[in-house]
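Just one chain follows, in the form predicted on its own, and it is written as structure tokens.
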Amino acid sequence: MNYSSPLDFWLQSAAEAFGTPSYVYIASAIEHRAAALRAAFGDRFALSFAAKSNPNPAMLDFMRRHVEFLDVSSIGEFRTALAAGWLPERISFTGPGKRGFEIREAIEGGVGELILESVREAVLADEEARKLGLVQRVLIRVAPPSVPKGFGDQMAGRPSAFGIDWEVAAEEIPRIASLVNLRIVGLHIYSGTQCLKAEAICENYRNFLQIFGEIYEAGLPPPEKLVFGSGLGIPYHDGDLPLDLDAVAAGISIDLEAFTSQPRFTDTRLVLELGRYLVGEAGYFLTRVIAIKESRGVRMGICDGGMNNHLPASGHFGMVMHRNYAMHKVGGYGEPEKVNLVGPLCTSIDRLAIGAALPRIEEGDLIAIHNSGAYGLTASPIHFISHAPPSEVMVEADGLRDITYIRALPLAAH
């Protein structure tokens, strides 16, 4: 695989300024995602980010002039975005464990929508909305029976805590709509993560066209907005092929188009919520060799970061196998020879790469792990074993960026 130079300028660039291990985002990248989406769709979609993907306080504000919504899943995400100027009617706040003080924090601070999990979050909302004398617009999630194949993590059909099982829908919505101090204005669906099949997403959305449109013939109002959880992936792998954006956009258009022009749904926003398939590519994880060790026939690389810095590219964030991450040697051209990349922790499961083909890596060579913008620092256990955690850089035109989120903390007095 071919590496133009200008990235790796740039990554050297930034560990030089800002040292390693570090997490570098290029902001062009993103900007070009979001392009691509409104390429592909036109203006069938508008577009919310999920802060969990990367919550940095500087990728939040850079957000705001890319997609028109944000989600959010905890009040700490809330406030996060807030502080980086998002309006908070132009959020959503999702997640099956919201507490009483997030709940009425989140209504007293203007939140666009509420998305409810479960009819026990709706009384409870509607109970802190009374308390104060506020009417608050919300959006029920509904868990779908099925989910086609072809996604990673799969939310459809199985016991899970997120969202109105779909089988008791008609039961549980009206108990809903009950409620006083609550205006339901859509819903949300998102059944599964990290698929690189158009057929299979294209599916999913007519499923979840089905289920809408299933739901509202029973005499909801109108919906203002109708989230769809786009389960769009990114190639995290070697020899995986990335998604194909225009197949998905030709292969749903026409669904999307008989679906809106059914009267009752000809005033609706129709939203796709992402995360990883916005930022996930535009960022790199970068670790400095600090050691090599050769151990009973295998090459090793000790690294400054591992996965107490990125979680997912050891393989422990949902992934049933461990496969490597596509990776490149900065700046390094030669045969490619197979090494195991691991971290500093004193744990056998601290581990990078298995095998990874790369040119031959000496002490001091840097290492970049790609697809590491979304899931990867806030993911992971940064505090074990008590490492200073990484740096973040954003790439822009004008040049480097430190936007470091999490500070190591000081060290106690001897």
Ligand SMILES: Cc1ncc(COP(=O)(O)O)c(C=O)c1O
The other form holds:
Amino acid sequence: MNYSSPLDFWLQSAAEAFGTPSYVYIASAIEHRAAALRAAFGDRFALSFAAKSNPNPAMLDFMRRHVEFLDVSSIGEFRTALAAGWLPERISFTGPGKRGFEIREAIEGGVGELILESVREAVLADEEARKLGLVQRVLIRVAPPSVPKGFGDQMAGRPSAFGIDWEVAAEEIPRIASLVNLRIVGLHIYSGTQCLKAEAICENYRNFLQIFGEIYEAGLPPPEKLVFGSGLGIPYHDGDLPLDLDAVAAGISIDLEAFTSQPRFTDTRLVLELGRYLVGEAGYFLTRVIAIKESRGVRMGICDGGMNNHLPASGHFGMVMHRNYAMHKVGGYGEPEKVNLVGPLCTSIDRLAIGAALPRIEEGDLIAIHNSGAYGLTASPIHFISHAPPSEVMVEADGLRDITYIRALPLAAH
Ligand SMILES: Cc1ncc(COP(=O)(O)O)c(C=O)c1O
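Alt. form predicted together with this ligand, vs. the form predicted on its own above:
Full complex below, order starting with the chain above.
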């Protein structure tokens, strides 16, 4: 094998040691990302990792040492986080469909803040806190009336399930404030994700500041925390330009300065909530070509893992049209030629690449799909057609670590 780079050495070694399909996460790449965020924003923002982007327990444990807070979106993620060593007070709980038992367990378990997405949820939480004889800290999630152009997915600026619409916030926030077993300690906005344009991100944050400012003018006690849904995107596809993080920091710093110098916000902790920007580019999905088919003039590589392991790369998660994820042939060199890569499933939508330009692909080759560290395994229909789930591997300073979370169900092979 030709190790054309240290990365390929690790990818090849991971495939040999733990098989394919598999996810490989490079720990140092996550550390660099966290360091880049700290360097760009200084101490203006604390960081909160969105567990939904990669809830592998080893990843959550790793994150415990690299970010201040964790945001979970189900009681399952909350339990995983506790088992991974997170203190409950460092955890927030978002999600538009929290059920009563989830709210109860989170409060009983000492969750730092419930992020309330509706008055209904507030009433439920107040009742559960009352039964437990507690006062629960909460943030209120607000859905802004607009989101600048350039976000891959929008959670506000149109009818949306997330948070309290800005248009009714003046009526609904006082109703929440009147609930005696809840203490509002801040606000939360997550209005859009996957943006690669620095100016759009700054404009979005300015909208947040405006909303935060107006809500606090109306008389809530000064906030302890204001959470900014980061929206920071990563370049998934060939031709995407990476986000200019320094331009985001430079473009928003004066506004942040002016905001935090107001007396009611001087003790407020600003928090950047994010997933993909921290872990997305640190992860690779490895799949092996198990067969080649020439079909009506098209060369196809049939791989051992497809959309069952990596729904986003197949184009069925937040994409209107399929665009190939960036990828490479591990240890591959030679003239690129067009190839379609498909997974092992019996459905024509199981496609990892259409017309990708890669060095000639042969049976046995290893393909690495980039940008797979966030929403790869966790957003995939792993049960479909009952193939074994992929292994997960962390590349650390002292070597490879098997962090496989979802183990294969033993097949009845007697
Ligand atoms: C409430 C909330 N927080 C955090 C995230 C993480 O977003 P990203 O991975 O794009 O940073 C999302 C994404 O949907 C979200 O809805």
